[in-house]
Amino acid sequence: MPATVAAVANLKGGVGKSTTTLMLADGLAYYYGADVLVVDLDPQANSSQMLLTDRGLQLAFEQGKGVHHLLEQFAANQPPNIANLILPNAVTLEELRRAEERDERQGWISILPSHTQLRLTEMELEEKIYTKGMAPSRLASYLADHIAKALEPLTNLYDVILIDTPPYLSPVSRAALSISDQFITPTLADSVSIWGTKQFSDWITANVTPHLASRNFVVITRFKNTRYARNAEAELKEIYLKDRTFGPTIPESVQALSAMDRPDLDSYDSIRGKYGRLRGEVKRLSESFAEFLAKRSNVPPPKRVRE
């Protein structure tokens, strides 16, 4: 089957997207044995810089990796060319690492890397189109082609595409989730978060899909068990989002800001290592997103590989 598309998006900031992209994309190669591809449309580049720590970021630019090189390709009229702007490797799973050093592949992770010089890119190329008189709403669309072409190629090759998009809806978030054929939203249990994630999940069923509700997976991060977060999670499961489906609920954790701190390029740990208590978490998250692949592909959930 080719790969599902899966934007992980909310217009509020700071609700756990990059860590909610990192877990599903480890969770899912680790327990499932899938080849997972992260696309890191956020300018800040969390994914990115999670992934391949700092010194590999800038690497990857320095060798013209990325996918601000994409938008390039666009403002210049040429065809999309993806496959160069991939860095194949971006595992920090030592079990990964192992089994493909045994020619027994298992799982696997890899980016289209983001960088600070996207988002000067995307304004570029926003004065050029912008002076000609195009709407922001045409620049999204062409965009979305653009992209999609890019991605087709890579669809065979992948079981999950995950786009880690920005919180705000710029052209390119905008083609992001115009192509993305699963919505993952993760989201506080506050009210600020619930108020932003209710005008996001409007702002997608006006404008993206009317049927969102079925092809939308809700994650509640960074959760505090107090009354008061207890009682918006009720909230959100049972008035604004009732119709959405809900993953576990991911507790707020000093262990999930240290697993996503990778010391160095070269180093990789144990998925036991790396996430101590949140394992189970992890193991949680990709199951009932594995779950809700299949009940929208009308399969059944696949295996796991490991336990």
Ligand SMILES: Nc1ncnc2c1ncn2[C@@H]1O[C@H](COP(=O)(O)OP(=O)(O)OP(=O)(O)O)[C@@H](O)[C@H]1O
Given for the second form:
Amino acid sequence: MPATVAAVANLKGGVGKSTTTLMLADGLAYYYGADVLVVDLDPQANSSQMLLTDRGLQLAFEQGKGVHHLLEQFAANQPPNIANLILPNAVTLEELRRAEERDERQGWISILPSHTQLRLTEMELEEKIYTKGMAPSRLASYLADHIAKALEPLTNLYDVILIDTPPYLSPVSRAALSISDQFITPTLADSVSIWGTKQFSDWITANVTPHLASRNFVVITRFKNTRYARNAEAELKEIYLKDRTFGPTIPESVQALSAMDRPDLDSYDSIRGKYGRLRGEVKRLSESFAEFLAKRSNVPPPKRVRE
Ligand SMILES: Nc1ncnc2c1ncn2[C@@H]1O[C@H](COP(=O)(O)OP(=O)(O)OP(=O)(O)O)[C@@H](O)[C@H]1O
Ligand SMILES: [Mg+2]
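Now show me the form predicted together with this ligand, since the one above was the form predicted on its own.
Shown next: the complete complex, the earlier chain at its head.
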């Protein structure tokens, strides 16, 4: 089956978009043996840094990898050529690396990394469009065509393409949302986040991607188990976003911080070592997302390859 494309998006910052992207990438690769491509469209490059470390990110930039080159190809009216921009090895889990060494690869993670350069390239494009008197939405729609064409040859190589987006609607993130098969919305359980998440989610489905209305997977993250947060969680599920599919609620935990803090580029950790007590959440997250996908396409959920 061709890869499914899922954008992870919320206009609100710091709600766990990048962390959820990587938990899902690890979970789908580890428990389901999925081949996952992480596409980082945020110039903050957090998910790239979490997978590759600062040094790895710098090396990737020096080697000419990165999503900003895709935009440069667009600006130069060149057809997209994405294969050389991807780092095919962004696995941090020991079990996946060992299986690969034994030629028994089941589950893998690759990344199209980001860099701060992405924002500069985007601004140049915006300026170009502005001087031509063209609406920004036109830029997003041209970019959507370009990105869709870029991803087309990849859809047979991967099972899932996860797109991490910035906490604002950049032309490129808007383009990515419009070509996604579904979108994932991490949110906090507090009143400001509820309001913002509802507005954003409704706005996306009304203005950018009407086809995504029923394809929204919501994950409450960084949950502090207080009465206030429990009420907010219930409001989200039962009132504001009751027509959406909810994944497991992820608790606030220092393990989420350490899991995303890779000491160096040569370090690998077991799923237990990396996620500790959050391992159950990573498993439930990937399970519920796999079920969500299966329901959406009327196929049975994929088989688990590890417990
Ligand atoms: N479950 C959790 N428990 C504790 N801290 C968490 C949890 N999930 C994420 N965090 C931390 O919260 C901060 C924000 O998370 P993250 O970077 O994933 O959010 P984001 O939505 O991608 O942010 P941005 O909008 O800047 O892209 C990070 O420091 C991250 O390590
Ligand atoms: Mg982020």
